[in-house]
Each structure stands twice: as C-alpha cells, then as structure tokens.
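Next up: just one chain, as structure tokens, the form predicted on its own.
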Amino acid sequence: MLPVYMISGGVSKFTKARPDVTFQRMVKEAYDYALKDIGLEPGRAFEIVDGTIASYFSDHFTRQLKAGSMVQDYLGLCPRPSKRIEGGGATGGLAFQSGWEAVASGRYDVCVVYGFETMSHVNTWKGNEFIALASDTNFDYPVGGFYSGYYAMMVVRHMKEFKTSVEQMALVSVKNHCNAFHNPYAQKRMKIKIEDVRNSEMVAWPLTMLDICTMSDGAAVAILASEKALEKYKLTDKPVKITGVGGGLDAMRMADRPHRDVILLPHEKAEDYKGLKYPGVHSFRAGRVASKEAYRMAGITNPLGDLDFIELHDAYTSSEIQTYEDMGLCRYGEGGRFVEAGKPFMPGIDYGYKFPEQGKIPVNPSGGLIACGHPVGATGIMQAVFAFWQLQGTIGKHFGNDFLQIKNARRGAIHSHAGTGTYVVVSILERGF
C-alpha cells in the first residue's frame, strides 16, 4: 500500500436548515473552502483530481436518486470517476477510508471525498424513521424501533452492569457544548450545566434532548492525495498522513450477537474483564474490532498515552461513554469515571467543574455531534477535517480563535459508528510535516 496524506479539507456551516441552497451548493461552499485554503484553482483541481468518493446516507432525505452525480457535476469535476458510499451513521467515515484506499492502491494521485445530508427536508418524527430503518425492519423496527429507545435500552444495562449515573452522561454533553461554544461551524454553540442537561425535555429514559446529537444539514470535504501528487504539486507544507484504518461490523440484531471473551487490545489482560458478560449490549464489539485493527496498522499499543485527542462519534452521551471503553481509554466499566475525572475534556477551558485529571485526552474537542450537528453524510468527514486542521495546527485561522487547538497535536483518531454498532470504522491521523 502506498502512502496517503490529507492535503486539504473544508466544512459548511452545520444547520438546522439551509433553505438557503441546495445540497449541490453546500458542497461546493466545503470544496471551494479546501481549494481555496491551498490555494488552488478550480481549473487546475479539475486537471489534477483522479475522481471522488461520495457520502450521504439516505437518498429519502433528498428525493433524489444519484445526487453524488449532481454533486459532481456541480463540482465541475465531471467526467472524473466516482462512487457513492453509504453505512448509516458510518457513512463519512466509510467515506473517508474509501478514498483512503483508492489513493493506498494506486489508482488515484489526488481524490477528492465529499458528503453531505439535508435532512431538514423532512419532519423531524419522519428524519427518525428514515434512520430506524438502519434497524432491522424485520425484528427490531416494528416493535418501536426508533434509535433513542435502543441507546436508551443499551444505557440502562450500562448503568444496572457498571453503575454509570445520569450526572456522568449529562458531562459529556458540557463538555461537548462548552467546545462548540468556541466552534463557528457548529450548529448548537452554548455553555450548560449539568442540571440543564437533566432539566430538558425526557425523550427515551434516561436520555434527555441534550443527551441526544441534532439533525442538521451541511457538508464536508476532505482531499487525499498520494507521496507522488504531494512532491509533485506541492500544495501544502503540512500533510497529514492516514496511518491507521481499521473496521467492524456485526449482526443487525443484539439478539444475534453471541457472547465471547473480550476482544483485547495490546496494553490489556485477559484477567481485566474476569466474569464480564461481553460484548452484550452495553458494548460495541464493532468498535473494539475497528480500534484494534487502526492501532495496529498505525503501531499504537496504548490509545491513552499514544493518542493527543480523537474525534469520536457521540449520537448519544452515553454511546460517547460506550465508546471510551470499545477504544481503550479506560477499561469496560469505568467510563462513567473516565468522563468524571475530566479526562476528555479540553486542557485550559473552564467548564464549570474542576476535574482531577482535566485535558487526559482530549475527545469531541470540535464539539462532536450532540453540538457540532450530525447531517450524516458529511459527519465522518467533518470529523477529518478538524483532526487535519488540529494535527496542522490550524484551528486559530479556521475558527477565528484558538481556544480548541491542542498544544503540539501529533496524532489523532476519528471514529463513526453506524446502527446499534453495526458499521464502527477508526482511523488514526498524524503529522507529516
């Protein structure tokens, strides 16, 4: 496999509603940003791109078939080859790493992958049903399948198994709206308490409306090229390269999932998890699958100490708390007490609480999901861009001040996860300058 660097990137503004443009012009808003960040004209992007990756989820939210088509062509990058990716709520990142191995296999110098979702087009009680058929449609879905009772039905066994508390969720949702507060691009920009958290309206026992990400429209880019475009048509002093991609998948059905020994990473025992009934539905096997499979490609043998930050997937605060534990940040159990002590939270910002061990590893920085918005198409790619611009060192002239940026970022994970952890897909990002 050859090496693949992130060049560029660039994200639209994430919304409520953009009725302002269409989805072709969202996209362009993100393209013409990375372009235009180096320094790149669309004449000339259209001589050097190989072809393109695109991202949405679901073609009901637009009613319109083959939008990647439109994209492109508004893009102005027809007839370059392109294919469309889709992996419910992993659709971006499933994205991301698709143009990861096209550049990786040789077949593109220069790719470009975009995603999008405008799901404004819809009710919000219809935009949940769209999603609920990511469910099983067979099983799961007609017994009430919408995903706010599945997270919520996976956070009370959380609770009953590792006595996680309400109070230790409704933190990851400070944290995550307190780094928004500091984030232009997102959607919900506000500083909370734990009590506001807990206060707002009950939608699935024990999740609030603040314990759940938004529906949003927006878009994002990212420009993946090979050593090759990189020395050839020196675009950028600072690449970041992909080290590290890895995926799982598993049945659609908890039911389905069959109980085993815990799948360990290399800083753990087998005598850690002595009598814990795995992955039940507290836990993502998908998700410890695909961090085991990215930490070992990109050589990480302790996430904790290995990793400056990760930019995570946090539909709800307590998948976040979940997926501490599928990523190794602290052992299956403890992430309640991971998010207490501060540990994910960013060094330096006053959140109202003082942490014992505040600015560990930074996680949602950018303010994941829950603030940032997550029109799904575009998430995972969103979540590439703040690392680049983070491992770049960047965010002060991407956001107007630099409140987010990680002192001496050298490598970062992101992580989309689709379903009840069905699609998980990591990838580890790092400095190539």
Given for the second form:
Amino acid sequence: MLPVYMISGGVSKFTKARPDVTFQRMVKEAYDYALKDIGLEPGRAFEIVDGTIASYFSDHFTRQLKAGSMVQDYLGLCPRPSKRIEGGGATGGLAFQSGWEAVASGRYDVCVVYGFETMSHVNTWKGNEFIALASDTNFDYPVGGFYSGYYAMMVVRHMKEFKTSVEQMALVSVKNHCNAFHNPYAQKRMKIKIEDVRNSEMVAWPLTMLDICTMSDGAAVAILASEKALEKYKLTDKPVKITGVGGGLDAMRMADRPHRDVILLPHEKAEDYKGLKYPGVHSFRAGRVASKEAYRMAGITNPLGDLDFIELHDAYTSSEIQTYEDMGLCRYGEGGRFVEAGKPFMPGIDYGYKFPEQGKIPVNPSGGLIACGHPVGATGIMQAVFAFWQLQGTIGKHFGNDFLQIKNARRGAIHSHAGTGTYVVVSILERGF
Amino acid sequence: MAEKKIKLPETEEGAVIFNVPFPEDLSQLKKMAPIIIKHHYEIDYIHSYGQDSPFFAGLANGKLLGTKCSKCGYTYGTPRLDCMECGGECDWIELPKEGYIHTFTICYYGSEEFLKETPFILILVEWPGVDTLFLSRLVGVDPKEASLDWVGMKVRAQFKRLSKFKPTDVYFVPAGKKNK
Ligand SMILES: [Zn+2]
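Output the structure of the form predicted in complex with its partner chain; the preceding block shows the form predicted on its own.
In what comes next, the whole complex appears, and the chain from above leads the way.
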C-alpha cells in the first residue's frame, strides 16, 4: 500500500435548512473552499484530479437517484471516474476510507471525496422515518422504528450494567455544545449546563432533545493525494498522513448481537472483564474491531497516550460514552466516569464545572455531531476536515479563533458510526510535515 | 437556554400558486428567495416476507416463533432461517410465552408513522436458553414510572386477534399482573 495524504478540506456551514441552494452547489461551496485553501484553480484541479468518491446516505431525502453524478458534473469533473458510497451514519467515514483505498492502491494520485445530505426536504419526523428504514423492515421498523429509541434501549442496558448516569451523559452534551460555541461551522453553539440537558424535552427515555444530534443540510470535501502527487504538484507544505484505517460491522438487528467475551485491545487483559457479556446491546463490537485494526496499522498501543484528540460519532451523548470504551480510552463500563473526570474536555476552556483531569484527550473538540449537526453523507468527511485543520495547526485560520486549536496536535483519530453500531470505521491521521 | 420558544406549529398545507413576481432587471434574480414547493410521494410495495413468512403465520395463530440451528444449536429469539454462527440451516421452534425485559425505552417522539402512538414503550425480550433477543412493545405499565428496575421484569406475550401480519401482532404485558 502506498502512503496517502490529505492535502485540503472544506465544509459548508451546517444548518437546519439550505433552501437557497441545491445539493450540487452546497458541495461546490465546500469544494471551492478546499481548492482555494491550497491555491488551486478549478481548471487546474480538473487536470490533476484522477477520480472522486461521492458520499450520501439516503435517496429518500434527495428524491433523486444517482445524485452523485450530478455533483460530479456540477463541479466540472466529468469525465473523471467516480463512485457512490453508502453505509448509514458511517457513510462519510466509509467514503473517506474509500478515497484512501483509491490512492493507496495506486489507482488515483489525487482523489476528491465529497459528501452531502439535504435532510430539510422533509419534516423532522418524516426524516426520522427515513432513517429508521435503516433498521430491519420485517422485524424492527414496524414495531416503532425510531433510532433515538434504539439508542435509548442500548444505553438503558449500559446504565443497568455499569451504573452510567444521565448526568454523565449530559456532560457530553455540555462539552460538545460548549466546544461548538467557538466553531463557526457548527449548527448549535451554546453554553449549557447539566440541568438544561435534563430539563429539555424527553425524546426516548432517558435521552432528551439535548442528548441527540439534529438533522442538517450540509456538505464537506476532503482532497487526498499520493506521495508522488505531493512532490509533483507541491500543493501544500502542511500535508496530513493517513496512517491507519479500520472498519467493522455488526448485525443489523440489535436483538441479534451476541453475548460473549470482550475483544481485547493490546493494553487490555481478559481479567479486566470477568463475567461481562459482550457486546450485548450495551457496546459496539464493530467500533472495537475498527479501532483495533486502525490502531494496529498506525502502531498505536495505548490510545489514551498515543492520540492527541478524537473526533467521534456522537449522534447521542450515550453513544459517545459507549465509544470511549470501544476505542479503549477507558475500560468497558468506565465511560461515564471518564467524562465525569473531565478527560475528554478541552484543556483551558471554562465549561462551568471543575474537573480533576480536564483535557487528558479532547474528544470532539469541534463540537461533534450533537452541536455541529449531522448531514449524514457529509458528517464523516467533516470530521476528517476538522481533524486535518487540527493537525495542520490551522484552526485559527479556518475558525477565525484559536480556542479549539489543540496545541501541538500530532496524531488524531476520526470515528464514523452507523445504525446502532452496524458499520463503524476509524481512521488515524498524523501530521505529515 | 432551557426556556421554550413560544410559537405556532409549522404545518405543511398551504396555498396553491401558479405564478410569482419577476423583476425587470435579470441581475436581480440572484437575490431572489428560493421557491419551495410541496412534492407528494406515495407508494405501495408488494413486499414478500420470504423465508421469514412462517413467523407471521405463527403470530396470526397465537404462536411466537424463533429458530434453532440444526447444526450448532444456536437459538434465535428473532428468527433467521440460516445460522449466522455456523452457516447451518435453522428449524422453527415455538418460544416460551413468558420472557424477561432485557432493556427498554419510552418513545415520546417517533417516526412520522408512529408519532400518533406516542408515548409507546419498546422492549427487547430475553428468554433463558435463547441466544438472541426480540424487539416488541410493552403495554400495561405507566410510562411515568419508568426506571431501571423494569430491566428483568417478567413479561408475557399477547396476540392480536385480528392479525395485521406485522411484528406488532404480538406485544407484551407484565406477567405479574392479571390480564383479562
Ligand atoms: Zn449454527
């Protein structure tokens, strides 16, 4: 496999609705930003781009099949080859890795990964219906298909198993909304307290409105390049290297998840988990194997010490806590206490609470899905772009302020997750200069 | 934060219009507000339950069916005809009427199709000796009394008399209470 670099990225501001543009132009905004950031003219870009990956989740939202080809022609990239990637909530992360594969294999030297979703085209509850169609439509959807309900059942089991509390979950919401306060790309920028989360409307017990990400319209673009292209075109002196990719998958029906032994990371021992049945519905086995594979490839043996930050798929506050554990930042069962100790908060930001270990490893410094929004096909690529800027040290340039820049960030992880932990992918990005 | 916005609900009915104002000067067009139209979409599928069909026939006849692998013995609380453990073919079995709540939630919102049924309770049912779970509805408890103590509650399957051939033809009630 050849080394692969990310050389630029762009994100449209995620908002509840973008009626002023169609999806093609929304992608173009992110694409133009990415080109401009490396001083690449669109005409020149056409000459050097070998192919693209289109990332979008639901044909129901667009009511347009083959939307990817319409983006491609709008960007002026015909007749370059392209393909569409879809994998529920993990669509963006899967597409990013698909771009990596295209370059790592030597097929493309420069690959544009673009993603979008236009969720505002139906009302919120119809949108939830579309999303719930990503559950077994014979056995699960007709019972009351609702993703917030599914995740609520998963965290109820986590609470029962490990004594995780709703206040611990609320802290994730406090952190991510407060981080997003400094991120101009985010949809929901607000400083809130634990009580605000608990007092907001109940959606699926025990998850409230502020435990759950919102639907958005948005687009994001990542440009990947080979070493050869890096040297030949000299587009950036701040490339970021993709040093690890991993993926996993679990049974679509939560009911089908096994109850066995924990799949261990290198720093864990079987004795840590005596009597724990795994993954059940309290943990995401696919997230564990995705992390394990990505860590092995990147040479990470102690994720808490070896990573400077993580952008992970916090569609729910509960799933962020569950993901700390899958990614080995703490042991299974300790996710609630991990956030309570302040470990995933940013250092140096005042959240209105005192934490004994604030800033150990910032998780979702951007504000994550909960605050940035979750235009599905764009989300995983948005994470890549924010991680890319962190590693370049250019958050100040792109956000207009430096609050969220992690000092001297050298290595970060991005984590993209679909339907109750079915598709999960993890990619490791490192400063390449 | 926390304070609720006072506003009228947004609804999707509206006027039918056949024209809009148009500027003389075409350079003004880029400043024009977007035209947003309502587009109706409706479809009937001819959906086959395929190899899962006996499950629905079972519900219509008051039986909750799972499957058991003929090769490795893995037992499915939600049926599948081919074993995901060993690839062997499974046989149909009848599951016990009584099981236990593995986990649950109360949906105060839902997908549009189920919004009118809120609040409703979803549970995953477990049975001793059955390797996988089953998603269903729980009725007969007060949503306001939700607590983690519900996990482990003994529940009993009840069936709709007029079958809809949906997985909701079966639902669960607390097994402790008398249900007439
Ligand atoms: Zn078997």
